[in-house]
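Only one chain is given next, in structure tokens, and it is the form predicted on its own.
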Amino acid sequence: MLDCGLDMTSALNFLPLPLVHSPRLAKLPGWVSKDGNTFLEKELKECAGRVFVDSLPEFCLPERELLDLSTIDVILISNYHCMMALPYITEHTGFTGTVYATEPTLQIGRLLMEELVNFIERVPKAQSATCWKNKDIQRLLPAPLKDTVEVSTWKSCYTMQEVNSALSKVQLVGYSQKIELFGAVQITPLSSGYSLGSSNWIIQSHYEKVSYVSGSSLLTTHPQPMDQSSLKNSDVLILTGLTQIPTANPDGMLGEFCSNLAMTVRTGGNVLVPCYSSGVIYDLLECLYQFIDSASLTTIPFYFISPVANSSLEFSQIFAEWLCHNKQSKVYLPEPPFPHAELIQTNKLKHYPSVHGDFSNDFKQPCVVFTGHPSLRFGDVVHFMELWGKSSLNTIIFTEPDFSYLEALAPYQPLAMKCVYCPIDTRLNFIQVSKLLKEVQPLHVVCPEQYVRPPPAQSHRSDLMLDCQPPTMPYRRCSVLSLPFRRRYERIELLPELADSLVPSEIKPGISVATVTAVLHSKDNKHVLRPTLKLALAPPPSKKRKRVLEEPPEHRAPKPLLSGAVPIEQFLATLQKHGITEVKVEDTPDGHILHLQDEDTLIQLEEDSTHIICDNNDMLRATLRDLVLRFLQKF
């Protein structure tokens, strides 16, 4: 199984979970159907013309109906965003296999899961909404609820116990480490350049190679650069995880982010940045570190609020070997690889587990707050939306591309605060991926069908699609593809004692051949040729126990193999020396037919066989056979 990401966009259909009682959300009217039916008014609430589910948010899981997930032996994880559904799979499907991931992926993935569980569990709901999921009822609901797919499979969040159990099944791997799977294939993680520990994967046998490219970046950010050369000579390259916003330049977005932030705080407003607790936030803080002095923002406090804020900032500093060379070299100076360490030391950046406790005492305005969750449905961000949403001095800046910012803001309307959309997605765009494919030249490319056509809203933009040679093999949800290659060869090991017994014969310059008589031993998809066992002589039968002993099978030496071609002119001369003079030669597409007229005999000389046809003259046939053998090599 390649990755197990969690689709959290389903949470956008739910009301936010406020940390403190929100009179505004509490007063929202229940939804009443067109015919005046009020049976769903406790489950569904109306806000600014939209209908939301009043319950703990639920998430859309990976497809579980297409195959039995208990039969999966291995899950390969690309990056920490692609493992958020892991507890659902390992704890509820009978999965008994192994999960492979790098150490930063495991540790930061743990932080993101822990943060998610914390966000959900600290705001318990007395009821869970289930009636609206009934297909007959869902059809009657307004959009977008009536258009949501597979709502019956949505699940509420897992627990920390399930998280710990799931992550105990993860086996850590390093870049370029080769791992044997059941003797059948070898897997190797490669740096993908997207996030700390993010990986592309090579799955190969001795003669076939499949590359899985997901969430990769060619930009110079904090992770190790992408390993492109190892992707070459792939039979199949599976491509996914391209940028969600191909028209937005990450550098331009960072510049816009800084300028909008500065503009807001200079006018006395606050800036809210909904973000994940790891990833882009490291780059945002580094950008601000360089920007603060030039923009005269040294007195403005920066707050990072997350249950895992401290761990996230510390992890980024200790995973030195997973960073780009520039940041690695700082570790040996010694300097912290990320400048946010200096921001913390100088009290310009402060981090807190939540808005309760120390934060309440230290809180000063105007300020900049980095907090989660980017969906605006749970986490401390909900508190700040309620607190700052009524003032036009304040600004919310969206940097994460996973959620539609208009959808995220919907339950907070009407909203006075300014909204700025600066999505920063460093993953490959279509121009970069086309260049990559030209360099690595896979025989076949498999990708989602969305990549082979322009976005629906920009159907004229042919540059926003994948166009490569050979043509891609697109797939859609629940489709089954047959990869266009078959295993044709297996590698077989020759034991030294068997190899020592071989006698090679040179059949042409530089090419020698030897016959092998051996026993093929196959176990765990590994094949070994061993010498045939020489049977020991049976002991003489004792007088006490008489029984019929079977004779051991006789080992006969194999017949020699023949190679070479019979030169026609020299063969005719040899026949003449042996008194055969009347020979008629006829050319055929495969060789020659020699008609020995006096002897009434045919000799068919073909590329891979020779036939001697004569009636009732075994002596002549034996003589002709020996003459043919003179021109062939035996081995």
Second form
Amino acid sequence: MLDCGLDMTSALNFLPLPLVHSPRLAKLPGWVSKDGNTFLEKELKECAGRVFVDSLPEFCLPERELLDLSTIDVILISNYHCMMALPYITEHTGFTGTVYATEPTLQIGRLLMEELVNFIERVPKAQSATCWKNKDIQRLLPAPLKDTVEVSTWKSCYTMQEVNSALSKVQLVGYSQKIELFGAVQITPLSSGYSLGSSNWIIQSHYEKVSYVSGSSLLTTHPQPMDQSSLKNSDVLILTGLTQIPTANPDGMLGEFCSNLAMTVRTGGNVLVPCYSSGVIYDLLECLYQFIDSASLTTIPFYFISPVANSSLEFSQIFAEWLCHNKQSKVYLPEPPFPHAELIQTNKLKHYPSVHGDFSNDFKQPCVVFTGHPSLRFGDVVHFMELWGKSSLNTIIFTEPDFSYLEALAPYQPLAMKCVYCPIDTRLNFIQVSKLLKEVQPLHVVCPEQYVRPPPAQSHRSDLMLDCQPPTMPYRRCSVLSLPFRRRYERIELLPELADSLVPSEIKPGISVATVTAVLHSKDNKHVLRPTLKLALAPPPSKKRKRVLEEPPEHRAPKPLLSGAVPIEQFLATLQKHGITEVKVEDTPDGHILHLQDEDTLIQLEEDSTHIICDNNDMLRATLRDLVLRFLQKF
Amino acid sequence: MERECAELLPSVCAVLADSKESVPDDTCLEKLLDWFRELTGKVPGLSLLQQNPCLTDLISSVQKLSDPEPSVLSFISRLAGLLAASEDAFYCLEQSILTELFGNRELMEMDATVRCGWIHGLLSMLQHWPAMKFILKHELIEVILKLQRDSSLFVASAANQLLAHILTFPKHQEASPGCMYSEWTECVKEIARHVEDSLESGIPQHIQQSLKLVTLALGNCQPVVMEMLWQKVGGPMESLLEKDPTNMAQRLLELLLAASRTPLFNSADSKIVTVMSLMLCSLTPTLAIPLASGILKLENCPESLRIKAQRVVLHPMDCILNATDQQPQNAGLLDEFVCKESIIEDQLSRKASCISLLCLSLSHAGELADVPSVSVELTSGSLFNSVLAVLQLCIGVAVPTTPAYICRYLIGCVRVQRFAVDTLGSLSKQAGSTDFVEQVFNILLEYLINPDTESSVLKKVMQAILQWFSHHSDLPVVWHSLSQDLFPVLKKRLCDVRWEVRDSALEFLTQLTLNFQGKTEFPPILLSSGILKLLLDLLSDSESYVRASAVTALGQTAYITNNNEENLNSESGTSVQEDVASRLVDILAEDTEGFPRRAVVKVFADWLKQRSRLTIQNFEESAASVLKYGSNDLDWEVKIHSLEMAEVYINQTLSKSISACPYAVVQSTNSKNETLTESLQKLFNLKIFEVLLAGLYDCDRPVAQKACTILISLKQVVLEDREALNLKGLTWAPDILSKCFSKHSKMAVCGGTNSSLQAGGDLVEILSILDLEAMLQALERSSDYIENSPHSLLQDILAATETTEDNAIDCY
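Having seen the form predicted on its own, could you now give me the structure of the form predicted in complex with its partner chain?
Okay, now the whole complex, with that chain kicking things off.
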């Protein structure tokens, strides 16, 4: 299984979970259907003209119906954002396999899961809404609830116990490390340049190579640069995780982020940045580190609020080997690789596990707050939305591309605070992918069908689609593709003593052939040719054994193999020498038929067979056979 | 010629004439020639020769050398030509030198430098009929024509110039002596035949050179020569166009454009119009567009050709318009095409040619807006729409119907964006409806908002907005757009991460304020925008250019904010105008970079000039501080601006005392002097004289120069009325004077005056003691005037030859 991501956009249909009691949210009217039916008014609430589910948010899991997930042997994880559904798979499907991931992926993935669990668990709700999911009822609901698909499969958040259990199944790997899977294939993670420890995977046998490219970046940000050269010579390249916002150039967005931030705080407003606790935030902080001096914003406090804020900031500093060269070299000075250490040291950046506690004592305005969750449905960000939403001096800047900002803001309307959308997605865009594919030249490219046509909202943008040669093999949800290659060859090992016994004979210059007689041992998809055991050497069957042992193969000297072609003119001359003169030669599509008229015998000479047909004259047959054999090589 | 130069010249000539001496480098010889060129402009050539016989000796002795250095031989040819440019000198040199030098065909076998020098010599000499006679008599034309096909491009090009000079030689027929004119006409015919031969030769280099020659000559020659040349050129040119239109296209194009500016253009026989028309169709679009642009600038251009040229320029734009037009029934930009559509489409189908073609078309389309006859025809808005379409494509907001690849080429293409924005800006001059203006603002705002817009494009976008605002400020939509759309975006751009963008935004704001401060609509919009608060913040920007621009912008906005007291109490106003002046003084005192400090002094100088428009509190105090800090600044430009500010003060103060109202009762001399005394006293209190005197002895020459100029004009005013002035009390600046004089005690102008000044003198005394005029003269010389003097050059040449091996080692 390649990656195990969790679709959290389903949470957008739920009401936000406020950290402190919100009279506004508490007073929302229940939803009443057009015919005046009120049976769902406890489950659904109307807010700003839309209907939301008043319950703990639920998430949409990976497809589970298509195949039995317990049969999965291995899950390969590309980056920490692509493992959020892991507990659902490993804990509830009978999964017994292994998960492979790099260490930063595991550690930061754990932080993100821990944060998610914490966000949800700290604001428990007495009841959970289930009635609305009934298909007959759902049909009657207003959009977008009416249109959501497979709501029955939505699940509430996992627990910390499940997270720990799931993560205990992770086997850590390092970049370029080769891991044998059941002897059948070898997998290798390669740096993908997107986030700390993010990987692309090579899955290869001796003769076939499949690359899985997911969430890669060619930009110079904090992670180790993408390893492109190892992707060359792939039979199939599975491509996914391209940028979600191809029209937004990360550099431009970073500039927008900074200028909007500066503009807001200069006019006395606060800035709220809903973000994940790891990833782009490191780059944002680094960018701000340089920007605040140049923009004279050194007096403005920056707050990072997350249950895992401290761990995230500290983890980033210790994964030196997973960082880009510049940051790695800082470690030897020794200096912290990320400048946020200095921001913390100089008190410009302060981090807190939650808005409760120390934060409320230190809180000064105007300020900039980084906090989760980007969906604005849970986490400390909900509190700030309630607090700052009413003033037009404040600004919320969206930097994470995973959620539609308009959807995210829906339950907070009407909103006076300014809203800026600066999605920063450093993953490959279509120009970069085209260059990459030209460079690595895979034989086939497999990708989601969304990548081979322009975005629906911008159907004229032919530059926003994958256009490569040979054409890609697009897939859609639940489609089953057969990859365009067959395993034709297997590598077989020859033991040295067997190799010693071979007698090669040269059939063409540079090409020698030898017959091999051996026993093929196949175990764990590894094949070994061993010398045949002589009968004498075979251990005598134990009398105690009831089971009949297979008889070892009979040891017989192999018949020599023949090669070459019979030259017709010379063969006729030879026949003549042996007194066979009356020969009628007939050409056939495959060779010749020689009719020995006096003997009433036929010799069929074909490319790969020779037949001598004569009635009851074995002597003649043997003579003719020997004459034919004279022209062929034996080995 | 200065005496000391005249003394050194014989030795220099001896060095040059001596084949054993090492030759000075080419630069020295060039400088020497420049000096002689300057001299011959001032002194008649003959007297120069008579006063310096060494020159004639030099020329004749180098000629006689068995193995002369090519560079020296070239030098003497050019020198001889320069000297012989005057008729008297020519006669003097003709027999002894010129015949031997320019008649020597062996020189043609030598180095290219020698041939080049030979041609340049003749070119310099050919200023009079005797020189022409000399050329014809010695049959030099034949040689020159041969040199026109020389393998060295420098020689060939120089020969072309000489031939062109011969062709354009007589300005008036009657001025020629005797039968010279007819001889010259024969010579012209020979050249014309040569040109014809070259054009028909099929050898590209020969054709190129001859086309260049005709192009050079056509601009200045007599009509008769023009016709003669054109007769020979016309036929071969047409066949060239048929055979090889691409290789010679550039040269043919230049020739045609040159010919089109002559009377030939309108003559029926010349066929220029026909050929041009033919070329518009046959040339590749990248060459046809510049030709078309040239045609459009022609006066008296036939209507049909002009329309054709216009179609050529606009064809690529038409393609873009069609590619983005969702309604195919809409009329395009053009009703007919000159080039085949497939050619343009082919060019547009490749990225590099698509971009360069569009840039070319856009830049020339912008020029079309300035051609009055064309602009009338284009008011339908189609050109305007096509430029808008390009801009929309470049940021991906337009939907190309077909072909889709254009979209891929243009999105984010900075080059096309720059040209398109410029063109849109130049279209602002045309009358536009509200609808048009709205469309323009919308697209320009899209660019301003787009985070990926490159900083140079942003700057151009702001310039274009300014142009459109300026031309259409009578439309209400402008003001609405300014307050609702532009200022909010501008605020963001003022906080941009790129300093270039912040800087451009500030410059734009300054220009906007400057252009619209007189309009009643503008001040309220600016004051309520909250931009002024950002401007104050930008005074402490990390980039010095931005700080400087913020200072300038605040300087300009002060005229609005200060005169809108009622608005200042609003939320945005009060905090902004708290104390701009004192903030600026702080910058001048503390900023480590020169640019912001310069800006501060300039702003104060400007405020001072227009102080009637300002009501800044404590302005006098602040201005005095600016003067104090500015004059003591380390940056010479800050000091100059401070002196300019002092000059404004002086002019304002003195003009009050001097100027009298024409209808007022005539002032008595006494009262006039009293006012002058008061004024000077005021300047004294402002310590302006200290500033001026300190400037006078400043280590930076321009500062001293400025101070000196100001003091001279002050002196004129003061000395005029010295008797009546009562300046007894003003024993000013003894300290500063003593300091200055002790520093510059060796200065000749002040020698011997120290004692009297140290005791403290009054203004009149000091101004009369200081020999300001002599000081100014000394200051006007650049610091390297000695190194650049001919005397120094001659010394250098001599010194170089005296360098022995030992010397060289020592120097090393």
